[in-house]
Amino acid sequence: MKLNPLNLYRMMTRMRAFEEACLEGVPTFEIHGELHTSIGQEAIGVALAHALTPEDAVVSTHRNHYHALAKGVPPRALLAEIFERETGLCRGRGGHMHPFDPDRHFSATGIVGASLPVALGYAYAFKLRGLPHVAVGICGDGATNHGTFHECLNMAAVWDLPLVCLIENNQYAISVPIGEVTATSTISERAAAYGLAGETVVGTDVEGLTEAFAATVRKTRKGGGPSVIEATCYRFRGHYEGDHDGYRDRSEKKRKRAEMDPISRYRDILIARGEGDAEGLAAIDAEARAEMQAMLAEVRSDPQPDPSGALDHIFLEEAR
């Protein structure tokens, strides 16, 4: 597939600027609960955006903002939902952990390991209806030690469903290093136990990851069966905003940020290849921040949900 390098860079900077705008709502208590950001994992969102169609389904995790943007969820409505406003995707009732956009076949769950069963359901429906769509179930490295991971891969293999399992391996399940709880050297190699294709790719290499993920999706879409793709990355911030993050050495975080920032890495590559210059790329960065700050200012003026409607939109009332 032919990639536009500047578009890849622009998408990553917009995603990061979006997350940075979200961060502003935590100390002001405009956002409640544990806000989980994906700063440092932007290349994964870009890969999703390039491989999927509007009809494909994505089921995400508690760390879901990039995935929603990649699936085409309007950023204004997403930001309003995260800031718990009436203008949000779910009218402020889902918040940052449970955005839901049925028109774009996007949803998320805050329950670890619960995304794959929902994605499996999408994949089963697509097969029953003879539709050429794929379902992507996203999970972290910690979720791959849940029974749901193995049960869903087995069922997808037995029924030959169009399911792609995307693992964001950021090396920590909250505070637990992956090496302490996972016996295999990679997670993707577990796919072979179910007769599935599995691949581990560098999740901070935006070009390599985008091409690899697109190839995986194409294979599954054409009837090649379920697939597992593991993207290695690193979580730059704590598990959630407010996490003291004492389980990682400062030297480790500093080194990993220098080595594994997909944006700064790609910036250096573009400059070295003569496909961008420092001034032009800085302008793209500034444009993304200005866009998201303007959006944030608008969202902050939106109304909050009326407390009297706290039980609205929870139960389905059948027409009599």
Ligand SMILES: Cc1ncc(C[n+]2csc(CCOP(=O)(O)OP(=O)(O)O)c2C)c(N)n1
The other form holds:
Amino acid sequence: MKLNPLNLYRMMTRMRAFEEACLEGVPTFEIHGELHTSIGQEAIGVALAHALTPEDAVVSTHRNHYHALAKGVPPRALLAEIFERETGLCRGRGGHMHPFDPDRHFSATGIVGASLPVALGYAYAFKLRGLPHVAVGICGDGATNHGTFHECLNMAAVWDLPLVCLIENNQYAISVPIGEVTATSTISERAAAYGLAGETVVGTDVEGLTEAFAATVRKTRKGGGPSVIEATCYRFRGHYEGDHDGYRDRSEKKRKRAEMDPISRYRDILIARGEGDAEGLAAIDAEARAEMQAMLAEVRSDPQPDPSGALDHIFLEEAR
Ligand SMILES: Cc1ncc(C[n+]2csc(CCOP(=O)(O)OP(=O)(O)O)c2C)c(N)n1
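Next up, can you give the form predicted together with this ligand of this protein, since the form predicted alone came first?
Okay, now the whole complex, with that chain kicking things off.
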């Protein structure tokens, strides 16, 4: 696969600028509930975008914005959904934790551990229908200690389903470090218990991760069975906006930010390889910010849903 370095960089900066626009809605009470951002985890979004077709399915988590963008959900509709507007993807009824785009086979759930069972269902449907698509179930490191993780990997292996389990190991489940609740040194090695291959990759190395994830998806798509891939990364902000985040040392956060920012890491690489210069890359950053700020300004003048329609668009008409 030939990667376009400046494109990878641009995708990451757009994702970050999108997330930074979301941050603005919390102090203004335009966004309710616990907003979870993935700042620092952008390389994973890029890897998803490169490997998947429009028909593949992605089932994400409470930390889902990049995954939605990577799956082709229009940023304008996603931002409006996060800002609870009638123009949003789900007309403002889903909010930041439940964006749902059936046309693009994208959904998310705020229930930890619940993404894999839904992805398993997609994978089962693809297999029954003889379709060449894969389903990606995304979970955080914390979710991998839920029963659903183990049950789904077992079922996927037994039924030989086109399921890719993508673990975003950002090292914490809220305040709980992964090492305190998991005895294995990697999460992916647990795949062997179900007869599956598992791989751990550096989730902040955008090129390495994009290539590794694409190879994994290719193998599963070709009938090579389910796969488990773990991307290591670090959550830069609190678990949610407003989290006091006192469980991580300031020095740890500072060090990880310096070492594990996929965007600044890649900026240095591009400059060192002569594939970009500081000025050109700063212009890409500025362009991404301007794009998302312009989108935010538009969204802010969109109408909010009328409270009298709170139950509209929730149930299928036939089911009422
Ligand atoms: C079944 C369930 N239990 C608890 C919670 C509360 N909760 C929300 S996020 C979270 C931690 C998830 O950690 P991880 O899976 O590592 O994902 P991360 O937040 O690090 O991306 C918990 C316990 C929940 N949403 N659902």
